[in-house]
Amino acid sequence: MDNEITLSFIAKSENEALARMVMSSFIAAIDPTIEELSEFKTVISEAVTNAIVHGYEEDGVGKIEIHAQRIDREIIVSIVDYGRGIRDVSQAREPLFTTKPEQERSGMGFTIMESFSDDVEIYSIPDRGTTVTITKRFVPIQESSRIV
C-alpha cells in the first residue's frame, strides 16, 4: 500500500465538499487527469449523499466515514454509514429508482458511481448501515506528457 487514509464526519450536506476537497487531495499524488478527478470528485460525491440523504435522512447527526487506499494507481475507498440501510440493493442499483421522488431524486447515483469506476460493491443492512466501496484504477501517467 502506498497511502491510506480515513475521514470522519457527521451526515449534513456542507460536508459533501468537505469529503470531495479531501478524498481529491489525497489522489493528486498520483497526478489524475482532469478528466478523472472529475469522475472521481463526482463518485465520492454521488455516494456521501446517498449516505446523507438516505442513510440518515439529513437528521445532521449520524456519522460517515471514509476509508480510502492507494496502491499504485488504483484508488479503494469505502464510504460507510450506520444509518437506515438498503432493503433491496439490487432493487437500488437500477437506473432512476429512487426512494425520495418527492424531492424530485433523479435515482442515478449508484448508476453514476458504476460508470465513473471500475468496480462498486454495496453491502447493506436495513437499519444498521451501509458500506460502499469503489475501485478506481487511474491511467498510467504517458512518459511523452511529462514535461522534461
Contents of the next structure:
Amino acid sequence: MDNEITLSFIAKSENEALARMVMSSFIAAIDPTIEELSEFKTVISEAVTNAIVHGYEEDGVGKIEIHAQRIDREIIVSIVDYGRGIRDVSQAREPLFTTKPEQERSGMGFTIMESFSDDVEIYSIPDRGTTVTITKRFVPIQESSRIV
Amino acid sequence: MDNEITLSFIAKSENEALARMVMSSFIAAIDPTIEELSEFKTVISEAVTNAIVHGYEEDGVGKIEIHAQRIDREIIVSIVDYGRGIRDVSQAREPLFTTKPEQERSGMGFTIMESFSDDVEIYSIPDRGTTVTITKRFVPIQESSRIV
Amino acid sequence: MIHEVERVGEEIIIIRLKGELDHHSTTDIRNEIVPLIKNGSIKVLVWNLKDLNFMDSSGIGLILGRMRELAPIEGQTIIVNPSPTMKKIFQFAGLSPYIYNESEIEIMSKLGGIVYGQ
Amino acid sequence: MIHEVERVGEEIIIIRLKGELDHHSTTDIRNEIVPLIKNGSIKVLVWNLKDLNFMDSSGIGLILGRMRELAPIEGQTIIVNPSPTMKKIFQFAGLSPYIYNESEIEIMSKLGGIVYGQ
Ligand SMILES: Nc1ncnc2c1ncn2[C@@H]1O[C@H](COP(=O)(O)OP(=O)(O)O)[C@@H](O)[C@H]1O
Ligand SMILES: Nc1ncnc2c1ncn2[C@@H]1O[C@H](COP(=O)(O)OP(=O)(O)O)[C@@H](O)[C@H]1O
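Mind sharing the form predicted together with a further copy of the same chain? What's above is the form predicted on its own.
Up next: the whole complex, starting with the chain shown before.
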C-alpha cells in the first residue's frame, strides 16, 4: 500500500512542470478526486517554484530535492533547497508578502500551500537553504467522482 | 538547453509506470516524435522492470535510482540497482535469454533496449548490483510529425 | 502552450489561455500581452480560462500585473471559466469580484454597452 | 486499466487491451484470461491492441505464454492494431507472422470459415 520516491533536479523553470507531473503520478495509486489532484499539484508547484525563484534565483545549477512518502491515503512531501533561505519565516507566510514584487510574484504561495493541504512546516537557515514539508490527507475512496 | 534529474524509488511494480512518466516529462523539452517517445519509454520500462524483477525480486524495499542528463538532443540515462547483479553479462544480452521463464519474462529486454537506443552499457557486480547506461540521440526538430 | 490573443475592436483583448500556467509559462504570455496594453487604446482585458488545465499563484501575479497597467486608464479585468481550484486561488487573492459566470459571447454583448457607451 | 474480454461462441476470445501493458499490469490480465483458456473449448485468441497506448516486453511474455497454452489444442493467435513501436517489438520476438492487417470484423468473418470449417 505504501511507497516513497525522491526526485532531484536543477533550478530551471522547466522543471516546475516536471515536478508536478512526477508528484501526480506518485499519488495515482491513491486515486484522488479531480479537485484533490489539482489542489495537490498547485501545492507542489508553489513550493518548487519558490525553491527555483527565491532559493536559487533560477541559476540552473542549484539542486532541489523532493522527497515523497505515501502511507495509506496520506502524502508527506518535503521540498528541499540549499539556497539563500528565509530570514523571517512568519513574515514569509503572510498573504501577499513577497520579496520579488518586480517579478510579479503575488506573495500567495504559502497561503495556497496552507489552504490546499493539511499541514505546512517550514524549516530554513539563511544562506543554507529551506525545507518545506507538506502533509495532505486524501478522502477515502468512493465510487463516484473519480478520475477514470 | 541542458538539464538533469535523479529519481529514486523502491522496488514496487507500480513504479514502472511512474518511471516512464518521469522520463517522458524529462524529454518533453526535446519535443520528440511520437515514435521516438514511445521507443524511449519502452527502453526505460525494460531497464526499470529488470531492476525491480531481477535485481530485487519485487521486494518493495530495494532502492532504484534513475539518473538522466540531457545535452542538446542527446539523453544519457543510468538505471542503478543494488540488487543481485548479473553473473554473465554477454549471456544476459542474448535475445530470448531469461532467468525467469516461470514469470513469463520473454528475455527480450536487452534486445529492445539495444534496438531502441544508440548505446547500452551494462556494469554489474554479482550480489552488489547493476547499472545500465543508455544513450539515445533524438533527430533534429522538424515542423512535421511532432506531438502537439 | 499556444495561447490565443484576440483583439476585438480597439478596446478589448480576449486572452484564451491553454495548457498550464505556471512561473515558467507566464514569461511568454506576459511578453505577448504587455506591448498590446502599452499601446494605449485597450480598455478591457478578458481572461478566458476554459482550456487552462492548471494555474498556480503565478497566474495571480500575471493578472494583477496587467490590472496595475490598466489602472491609470481605468481599464477593466474580466475572468471567465476558472476551474473550481482556480476559483479558490482567485478568492484567496481577492480577485473573486472579477470572475463572471457568463460565457465569452454574453460578456462581449454586455461590453458593447459598457465600452461603446450604448 | 480496464480491458475487455469478449467471448464469441465457444471457440473465440477477443481481448481488447487498454491503457499501458507492462510487467505491473500483465498480472491482472493474465489472471483473467488463463482460466478461460484452461476451460478447454477455446481455439482462437484475438489480441486487439487498438486502445493500447504502451507495451513493453512483458506483453511478449503474456502473448507467448498464452500461445504455449493453446499449442496442445493447436489453437490460433491473432494480433491486430499494434502501434509502429509494438510492431517492431513483435518482430524482434518473431511474432510478426501473427499480426494481421485486417480489422476485427474482417478477422471474425474469416474465422467463421476457419473455426466452423465452412
Ligand atoms: N525556498 C525559498 N527560499 C528562499 N526564500 C523563500 C523560499 N520560499 C519562500 N521564500 C520567501 O518567502 C516569500 C513568500 O513566499 P510565497 O508566499 O510563496 O510568495 P511568492 O513566492 O509569491 O513571493 C518569498 O517572497 C520569499 O522571500
Ligand atoms: N538489473 C538486473 N539485475 C539482475 N539481473 C538482471 C538485471 N537485468 C537483467 N538481468 C538478467 O539478464 C537477463 C536478461 O534480461 P532481459 O533481456 O531484460 O530479459 P528478461 O527481463 O525478460 O528476463 C534476465 O533474465 C536476468 O537474469
